[in-house]
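A single chain comes next, written as structure tokens; it is the form predicted on its own.
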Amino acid sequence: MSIFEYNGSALIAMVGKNCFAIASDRRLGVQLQTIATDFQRIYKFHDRLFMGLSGLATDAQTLYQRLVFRHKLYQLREERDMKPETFASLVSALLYEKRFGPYFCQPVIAGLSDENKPFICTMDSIGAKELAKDFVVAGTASESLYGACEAVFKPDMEPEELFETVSQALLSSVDRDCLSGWGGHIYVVTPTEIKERILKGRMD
């Protein structure tokens, strides 16, 4: 078993019309043993910037703390919030710095630019960015997530339709992966509001 699969995870970010959704499963496991069913994988940096971390849970928490530190320094120095594109470059540089002993994480970054244009990207454990115009996925359920998202994605979805689409993609995908699941955690972010929802899924 790969170290990236040790705790199990499923992450997805998808763009809509001037909005985006980011979702994760809620299971924390040690291989096939479930440890927690309310584990947080999505972190908020400010009202228009979110990041999900799949992979090894301990490394994800360490990386999150380092990124919070860097983001707060940026806010103090620049007196403004970081743009999603800038934040993606920061995460990439931080990961590449540790390329010979990497954090075993695969980040998914989602945010809204100043023009309310959604930005999503993911990267591997050494910071190689993969930008997308529709959706990005990560985690042990990524193969089935790709298939589900390809099938249900439509451009320019309104927030409510985007929520339904992401929910269906996430729930149907984690049912095909025994290392992730146990419900879902979804944020739908528009220029004016953030909607957070908890989904109930199969509890096995």
Given for the second form:
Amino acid sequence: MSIFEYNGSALIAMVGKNCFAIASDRRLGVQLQTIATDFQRIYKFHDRLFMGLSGLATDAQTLYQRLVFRHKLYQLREERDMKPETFASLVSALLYEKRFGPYFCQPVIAGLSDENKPFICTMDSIGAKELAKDFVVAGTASESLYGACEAVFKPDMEPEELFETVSQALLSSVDRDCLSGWGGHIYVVTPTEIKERILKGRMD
Amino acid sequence: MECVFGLVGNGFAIVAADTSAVHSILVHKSNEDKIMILDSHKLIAASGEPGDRVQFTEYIQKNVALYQFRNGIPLTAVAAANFTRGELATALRKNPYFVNILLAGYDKETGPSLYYIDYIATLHKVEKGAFGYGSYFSLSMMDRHFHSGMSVEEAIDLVDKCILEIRSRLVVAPPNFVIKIVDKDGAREYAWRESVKEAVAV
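Starting from the form predicted on its own above, please write out the structure of the form predicted in complex with its partner chain.
Next comes the full complex, and the chain you just saw is listed first.
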């Protein structure tokens, strides 16, 4: 079994009209065994920047700790929050540092950049950035997620419609993947508020 | 095969571990204590490579004590769990420790807690956790009978159900178990469950 499939994960980030949604599943497993059904994969760095980490859970936790450290230092020095594009470059650099002994993670970054324009990107485990205008996915269910998102995506969705769309895409994809699922965790972020919701799906 | 499991109840956390020290087909001893009392209100139940298990848990215990000496206050359970994870994560890509840990603790402010830390340094706070082949039986048993806020009697009953299941269904089932508890009065041994007494040399 691949090291990326050891713990199981599913992540989506999708762009709407002046807003974005980032969603993950909630399962933490060790190969075939489920350890927990409330595992946190999406982290908030500031009110306009979120990152989800799929792949090996231990590396996701280590990488998160290193990034929050770098971001806090940045906040102290620059006296402002990091822009999503800058943060993406930071993550990419950190991952490439370990080119010949990488972190087994695929990050999904979502944020609101200048003029409240939503920004999403993903990268592979060695930091190859992939910017997208519509949606990005990662995790063991990524193939299903690509298909589901492609089918239901529409440009310029309002926050409520975006929430429904991302929920449907996430739940239907993880239902076909035994390593991810056990509910969903979704953040819908607009310039004025962050709505966090827990989804109940097939609990298996 | 080593069996370790634990759960959180009403104002306490309980962990149980088998007590066999096995080397290939030989059982060296059947009263090996795998649950270390980390400090007054913390327990570490560890399973895995025997040398690593003892060395690593002692290293954590001494560092936790050092913190208390230096700072005058004990570490919280979450802090101890994160320190343990940090040590495992740092060693992971150099010289990994093959030790799985269930850290049970009690803090005055936050109450009882149980942390699942596997050998590749995945940390997660859980209400019930288990390692080893025994986990296939104990986790299922706990999924069926566990509920939040169990009393000590109910929890011990559940632990005994798990031990019974392991003994009857696991092919190389360990005969003896030790149960330790941590609550507001501290971390201490609760009971042994022995079905084979250790032979005493004459």
